[in-house]
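Below sits a lone chain in structure tokens, taken as the form predicted on its own.
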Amino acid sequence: MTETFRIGGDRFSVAPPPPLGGEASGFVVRSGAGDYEVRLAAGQPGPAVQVAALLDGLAAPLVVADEVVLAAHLPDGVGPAPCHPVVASEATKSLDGAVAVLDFLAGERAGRATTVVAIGGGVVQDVTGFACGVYKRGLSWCYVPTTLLAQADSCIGGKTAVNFRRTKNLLGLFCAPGQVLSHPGFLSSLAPADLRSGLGEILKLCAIGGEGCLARFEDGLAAALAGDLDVVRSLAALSLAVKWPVIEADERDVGARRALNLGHSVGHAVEATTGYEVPHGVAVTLGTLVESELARRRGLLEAGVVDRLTRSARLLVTGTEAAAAATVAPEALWSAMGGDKKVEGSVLKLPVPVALGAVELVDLPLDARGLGELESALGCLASLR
């Protein structure tokens, strides 16, 4: 039976990626800027072989890559293609980081025949996609996501952004890659915090997807945390199966897609106010809990859903991370949320779950009442410490 979920008045079906042969699977994302293929590779051949094949198929490739990924998975480099190594940090996810990529493109005389291949996690994706979007009014690029967060979420949808004036993703544009190659082998070197971060983003999407999706996440969580890459790969594919139909229906993020930002208003504020001590996906887990609790307190969500999300969160959030978030004053979080892209006039359009598989946008007033609601909802994090 096909699983369905609801965002506002729109209904969607969970869309599992079809098999491509062997253990590989994939799908094509319909985009106004040009459709693009997403290939979810099998474990063999390894990532170095498949990246080499990707580069061999391009006429004039340039590579922007996470320097840690290069050392761990591509020790022989990327062949004759010029390569710009990147430090994957929040400092790089900035205008300065994008300018460094633009300097590389200009120095290599990139032109219409060039295809830039971004190899790394979200930071590499953002600065490369942003640079390609503005360089000569648009340069073709491909993406090889190497973190779970990227493989399970950001690799599709075409969003690229950099931080500006201490606000997360304040400057951005839609610039979809020409193709995506996702290989589970890259995940073998992930630090535990990065693995938990990716699983936190998957938790959010599985809650949106509904009972069946969340149950599969819960069943696989322990094995995924233990490093079972087959389970991790299956959960990443499940996450994309929820996101895929939504981004096709609302590529420009003006309708149903806004619900995919569940957990992000509070999550981004947690990241910023803790100096990024809390990884992005972990902050999204915290934000999903707080925003779900806010919905419960408004009488929109059953307490049992919050309890289930809390059980998963206890496995994804360390005591140190929970304590770091808990020490931030509600007023500081509130101030950070005031710069959220979802602010419209005097309210924040906040996506909240009203059931598993159902999300609504609610108005959170940007005044003392809203701050009071946030402060009350933050109490749900005490159980994680």
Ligand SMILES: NC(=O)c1ccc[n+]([C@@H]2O[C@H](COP(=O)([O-])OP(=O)(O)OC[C@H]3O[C@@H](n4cnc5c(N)ncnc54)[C@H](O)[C@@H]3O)[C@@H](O)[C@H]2O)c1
Contents of the next structure:
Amino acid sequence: MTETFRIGGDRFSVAPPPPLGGEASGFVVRSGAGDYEVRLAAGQPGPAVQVAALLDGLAAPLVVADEVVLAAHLPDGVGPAPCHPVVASEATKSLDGAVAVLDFLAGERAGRATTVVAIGGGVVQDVTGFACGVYKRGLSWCYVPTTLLAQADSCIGGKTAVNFRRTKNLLGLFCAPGQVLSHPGFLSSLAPADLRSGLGEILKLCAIGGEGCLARFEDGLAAALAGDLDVVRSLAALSLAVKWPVIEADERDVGARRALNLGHSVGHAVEATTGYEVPHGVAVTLGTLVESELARRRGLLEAGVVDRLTRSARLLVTGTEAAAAATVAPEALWSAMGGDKKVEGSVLKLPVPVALGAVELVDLPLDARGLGELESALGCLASLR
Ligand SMILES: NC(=O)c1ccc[n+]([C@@H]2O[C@H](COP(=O)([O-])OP(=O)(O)OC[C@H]3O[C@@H](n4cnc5c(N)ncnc54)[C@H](O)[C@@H]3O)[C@@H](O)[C@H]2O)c1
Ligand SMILES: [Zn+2]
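Structure of the form predicted together with the named molecule, given the form predicted on its own:
Once more the chain from above appears, this time first in line as the rest of the complex follows.
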């Protein structure tokens, strides 16, 4: 049976997840900038062989790659293609980081014939996509996502951004890649924190997708955390199946897509105020919980949903991360939330779940009343420590 979910007045169907046997599969994302294929590779051939095949098929590739990924999965390099290694961190995801990529592109005399291939997680994706978007008003690029977060979420949708003046993603562009090659083999080397981070974004998308999606997430969570890559791969595909119809319907983020920002107003504030000590997807888990609790306190959401999200969050957030978030003064979080792109006049348009499979945008006033609501909702984090 097709699962459906609701964002405001718009109804969506969870796209049927592509078959994930021993064969590669995939789907095509319709985009105003040109449709692009997302190829979900099977385990064999391994990442190095498939990246080499991708590069072989391009006339003039230039590679921007996470240096950790280069060392772990591409020890023989990327063939003759010039390569710019990146140390992935929120500090790299900055104008300076973009300038380093732009220097590389200019040094290699990138032009119309060039295709840039970004290999890495969300940071490499964001900084490379941003640089490709501004260089000569747009260079073609392809993306090879190597973290779970990137394979399950960021690889589709065409958003790119860099952090600026202590605000996450303040500068950005829509600049979709020409194709995406997602290979599960990359995930074998992920640090546990990055696995939990990816699962945090998947939890958010499954809560949006509805009861069936969340149940599948809950069923797979323990195995995924134990490193079962088949389960991880199927949860990533499920997550894309929720995101895909929404980004196609609202690529420019002016309507329903804003709901995919669930957990991010508080999450981005947690990241910024803890000096990025809490990984992005883990901060999103904390944010999803706090924003759901805020909805519960307004009488919009049943307590049972918050309890279920809390049970998953206990497995995704370490005590140290929960404590780091809990020690931030609510006023500091509140001030960081004031820079959110969803602020409209004197209110923050906050996406909150009103049920599993139903999200509404509510107005959170940017005054003492709103701060009071945030402060009360933050109390739910105590149960994670
Ligand atoms: N553009 C979008 O649509 C979008 C969506 C969601 C998140 N994001 C952004 O993505 C970023 C988070 O992405 P992320 O979690 O992928 O972070 P990341 O790119 O910083 O990667 C996390 C860590 O994993 C390492 N790594 C990458 N691939 C690896 C591999 N295969 N094996 C071992 N280590 C590996 C990196 O070196 C880094 O230390 C945030 O900045 C977030 O804002 C962007
Ligand atoms: Zn995110």
